[in-house]
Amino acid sequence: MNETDSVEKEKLFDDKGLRLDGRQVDELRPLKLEVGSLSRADGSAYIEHGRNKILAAVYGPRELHPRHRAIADRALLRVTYRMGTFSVGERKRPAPSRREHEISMVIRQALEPMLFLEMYPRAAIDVFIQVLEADGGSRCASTTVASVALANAGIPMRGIVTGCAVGKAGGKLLVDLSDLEDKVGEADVPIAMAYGRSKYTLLQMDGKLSKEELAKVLEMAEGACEVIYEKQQKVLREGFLQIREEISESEEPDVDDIEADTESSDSD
């Protein structure tokens, strides 16, 4: 081990071998998911993954403008990923960056295989993702929350897409890289998958890993995605149950109306 590796390990791990935020190498950061965060959107969701705070909103299916962009046999999925000027330590320029355009495309490509876009020819489905605070793995967290927002909007899906960033830092293979681990680490592997279908919809790699390390990293990623997927399922189930309760309550006849009808019948 050379001197550079020693310095990096000192930055990334404490005396007990734990990561600086107290996690084990295969442990996820705290995760919070909510659905229905925006009342004016057709579907929406909010995620806090570590210090990442990301909001996703879905509009559609709806008529596509301009119409010449319409696709005859399926809907056009449009994804817009934006980072707030206040989302990172150094103020970001408000204009969309090349990186934001790239991540928008990556998330769209990760979501498309799981959507029944052929059910809505010549229509558009718009997904807007706003990063309120970024802390590493924002493209994966954005994919996770966008998938939940699409399900919340009632868009037919083959499966929920789950994202997680894995990689190598300080000589160790790690799950759910933080911003620091991503910046100083040896490799970063963002993935997205339809958990339960063993289908990867996103697989990128920045850095170098051996074949054995890559196989191990993907195995660790699948375990992490299982945990995230269970939370996605739980929050969606709770959201649908809440909607069903609200519908049931609105359909129940008002007691005062029943009494008034009864009195009217008696008097007749």
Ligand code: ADP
Contents of the next structure:
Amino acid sequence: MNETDSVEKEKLFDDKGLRLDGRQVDELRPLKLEVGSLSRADGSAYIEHGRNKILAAVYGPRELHPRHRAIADRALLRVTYRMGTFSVGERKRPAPSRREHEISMVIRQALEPMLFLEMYPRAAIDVFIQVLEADGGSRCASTTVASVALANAGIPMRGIVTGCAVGKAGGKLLVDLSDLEDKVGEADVPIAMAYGRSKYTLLQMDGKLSKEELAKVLEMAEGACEVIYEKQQKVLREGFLQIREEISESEEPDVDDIEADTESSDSD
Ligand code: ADP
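Same protein, different condition: the form predicted on its own was shown, now please give the form predicted in complex with adenosine-5'-diphosphate (ADP).
Now the full complex is given, and it begins with the chain already shown.
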């Protein structure tokens, strides 16, 4: 072990070997998910994953503009990932950066295999992702929340996509890297999994890992994704139950109307 290694370890772990935010190596940051956060969108969701705070809004399937981009036999999925100027420590320039374009593309590629785009020829499905606060792993949390927003929009899907970053920092393999672990660590591996299919729809790697280490972190990622997936399922189910309740309430006949009907039939 060289001197740099020991300095990094000192920075990233406490005396008990816990991470600076008190987590074990395979522990996720606190997770909060909600659906239907925006009333104008066809579907929406909000996630707090650690200190990441991200909103996703889905519009469509709808008429595609500009028309020349229409695809004859399927819908066009457009994903826009943007970070607020206030979302990171130093003000981010408002113009979309190369990083934001790249992340928009990888999230689109992570979601696309789960959608039945062929059901909506020439249409557009737009997914807007706005990062209000970023703290490492924002592309994974964005994939998780965008997938929930698509389901909330009622768009048929083969399954839900769940994202989580894993990697290595301070010589240890870690699940759900924080911003600091991502920056000073040896490797960052953002992944997204298509549930029910056990397939990766996103797998990137920044840094270096041995073949054995990669196999091990991917195994750790599966466990983490399972926890996130259960949360996605739970909020979606609760959202649908609430809609069902609202519909059945609105369909229930008014008691006054029933009484008025009975009275009029008695007098007949
Ligand atoms: P991800 O958010 O998916 O991990 P990156 O690895 O590119 O993507 O970024 C890691 C973290 O670096 C981000 O989550 C964010 O906290 C921070 N970051 C990204 N872009 C900027 C920026 N322009 N200025 C300051 N911090 C940034």
